[in-house]
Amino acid sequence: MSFSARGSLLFSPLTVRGLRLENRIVLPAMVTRLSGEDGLVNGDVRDRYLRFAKGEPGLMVLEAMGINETRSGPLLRASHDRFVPGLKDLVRELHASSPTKVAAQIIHFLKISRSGWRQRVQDLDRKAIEGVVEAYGDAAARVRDAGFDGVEMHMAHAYTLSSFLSRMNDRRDGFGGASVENRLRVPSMALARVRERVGPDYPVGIRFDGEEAIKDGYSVGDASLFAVRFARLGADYVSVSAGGKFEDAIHVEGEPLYPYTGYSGDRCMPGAGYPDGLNVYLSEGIRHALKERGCHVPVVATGKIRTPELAEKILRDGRADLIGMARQLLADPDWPRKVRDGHADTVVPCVYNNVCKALDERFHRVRCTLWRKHDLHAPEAPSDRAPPVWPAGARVTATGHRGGVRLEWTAATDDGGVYGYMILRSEADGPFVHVDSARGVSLRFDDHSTLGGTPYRYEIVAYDLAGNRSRPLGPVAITPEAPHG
């Protein structure tokens, strides 16, 4: 990678109501599933977001943290004070450990069933609104009292003030129903009382979808108008995100249902089937709004961002503010500082097979499929230099596999261990270009993004814990068959 984090966007700093973040890189908030079910901080969760702080992103977004008392599996939670004492000693740590701004974002959900029912807005009667419009209010003031530099709230996906958001969402007494200010209301009702609780001089940040992703959803036209509102009403950022909706989930039998397993699924977390910034469009259609109507609020943009140069590129189109990377920033907490400092071919690349998605849907820790087997957080990089080696004779194969290509290669060594290898490939003779990456274990990779009767040359790239690279090993080439008839 030939990045400069001198004279870039990417790495200049940003105040938000007197905030300062000394870079644009935003690690939104990500499920962990480290709590136990009595939502207090552990040890474990400590430890996983010392390891982000060390990377040194301009702002880490925590966990969501439940603000009801309903039962979800373990999370974090903000709805009483007992779990104030946790949060503070967990703020003052990385306050300690890193100059990263540390935000808590706060939801509230409905209750579900392993039977396929769930609570739906449209059953709850004006007490009840009343009741998540006050739960707001009181997290965001324990996480002030909590020390965090920012509170934000979570109003995206499947969960309640999404829901009043949504298209879906056909109540006809003022809270729903076709008019976007209708479905606005109980949203702006909670922002409102946030502000009133945190004061004027305390960020808060808003997380909503810029698109449903789902049939008869909105998009991003509705959420304009969303973002206008958050704005006038004191929001000092909106985190755009995408579906995750309950809609289109896929219900298992015996299990809850999980808005992440549909298509809108897909969008909230793109795989490695769908192109890199796959929802930066609605970002830059929200930032449009806002500066249209002379609201100049930042805009994080998400969704599979992972290169400093496409990152770059963005702020640099104005399509967003900020950058969100969460499954990235998993793969390599590093990062951040990684390319700040020049070390950008360090990197170790998300290779975004989800995994960390399927773990949280079974409610167990979450992790990435690219650490060592027993590594509950990131490992720690070493200072070494030394990049693997390929042994004397080591080779590279191609052949056609099931309508595409199958590489199989040698294994390389390095001291420590060889992490991962990167697949290059190079299309009719143009550049190498990465388009995968494979786990330190694995000696294969399918190729299945290739046409037949295209030559295409394939080399692989070893790298270890620091994320040093290997020599390419390579170049082999094939051109698959075309199909006939």
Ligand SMILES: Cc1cc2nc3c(=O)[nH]c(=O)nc-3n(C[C@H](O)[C@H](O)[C@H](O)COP(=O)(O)O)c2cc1C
The other form holds:
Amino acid sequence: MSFSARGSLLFSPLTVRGLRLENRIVLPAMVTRLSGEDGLVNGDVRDRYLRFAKGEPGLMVLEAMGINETRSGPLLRASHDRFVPGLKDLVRELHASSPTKVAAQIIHFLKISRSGWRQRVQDLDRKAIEGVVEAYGDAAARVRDAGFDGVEMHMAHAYTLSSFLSRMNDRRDGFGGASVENRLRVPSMALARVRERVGPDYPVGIRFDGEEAIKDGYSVGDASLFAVRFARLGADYVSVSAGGKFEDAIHVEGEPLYPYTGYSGDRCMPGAGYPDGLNVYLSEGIRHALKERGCHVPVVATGKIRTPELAEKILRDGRADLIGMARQLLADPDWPRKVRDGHADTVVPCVYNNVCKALDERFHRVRCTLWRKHDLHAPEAPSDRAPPVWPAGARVTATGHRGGVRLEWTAATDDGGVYGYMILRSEADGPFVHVDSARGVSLRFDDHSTLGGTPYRYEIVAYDLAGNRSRPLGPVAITPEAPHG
Ligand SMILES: Cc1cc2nc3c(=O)[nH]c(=O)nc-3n(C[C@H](O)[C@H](O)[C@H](O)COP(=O)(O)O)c2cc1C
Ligand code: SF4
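Complement to the form predicted on its own: the form predicted together with this ligand:
Starting with the chain above, the whole complex follows.
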């Protein structure tokens, strides 16, 4: 049965410093690499965000925009007034096209080089620190001038303010060390400056790590204190991420360090092997700590939250106030509208294979592997409700292959074309569960996550551009061989 939005918390509004969000779904910032090195809004950037806006999430946070002139491949910028007109046009179009509210994430980062060297917050003198604080204030003012509904300060992952918060920040001059207060000092100065520049009525969000996910890094204890400080300084929401640190990043010879290559990177953008909602304990702990101290600042939870049932449960259980959904909305930006309108069963599910992340790492334009090969954005969903059909005699076969199972099937047909195939698997007569998807051109899938000696059944479901799903083809049964001994 499809999820019912009526009476749900997920589709109830929330007002953040006077800004009404129509639902609790947030598109967290996601770098697109669609701008040039010039940092200006171009047609591709515009089309990407207009596509997201069509899905009508409550809040959309535009990708991290650089606030300093340090080079960083293709990245939007808010580091100079010359960027304001392009951003202004974009926001105007977004507002005209959708009820979604639009914020901008602003980021300060330090220098890195292809040799693996990186500048650290320990290298910044007092003047440089003041420069960081001023740059946040100036960029926030530009974001407001451009007409955004709010500004989000990036204090997560590997970047400057996050590195001040980090337990790896061992400065001894009052801006680091064991003391939470000292590690909070520069982020607090930046937040206070931002508030000064944007005024008392403007929504300011903070994104930071609930846990660094590196050895000896901080976890939810320190993070809760950070959140309380941000709330007391007037932050209007806190968005909880995890990991994404340089400390455990894997250096590829001749390439700049990418902070999502180690375990902490996995925790930030968890792949298919991790459980759904794995980081929710962080937003839960932080929300609890805030409430205990009388701070009623909304908390955003993010990290492999893909189904409306899970999202609703997180809200009902008081583990977060807003649900961040990055890659699922990249895979299918219409998720909020489909779910709201009772068509959750036409959502195209993200398969968390992190192809988008790999594109980001290489500074290539970020797209989803499930889209059609040459599409730069998620295809428009037509309004038809006719699902793909299987031709007479269609069949799916399963054979043992390299320690796993190989599935092959007959192509389905659809008026507008088959967009993809979902692979459903049942283990030992249990329920069928979606394990992965293949693009529409593919008629083969290798399942590497089987256990020899276990009976499996598989079904294939074809879906079209609107997400309409065929009846399942199959089932086909197989018990992969167990190794001897
Ligand atoms: C391609 C890509 C780019 C990202 N860029 C940003 C960013 O600019 N700022 C940020 O705070 N997080 C960024 N993230 C992290 C996401 O906002 C999100 O926290 C993460 O993907 C986990 O959420 P999900 O499981 O819903 O995708 C990015 C993630 C991806 C996959
Ligand atoms: S590329 Fe993979 S992980 Fe990224 S949005 Fe698409 S399906 Fe999800």
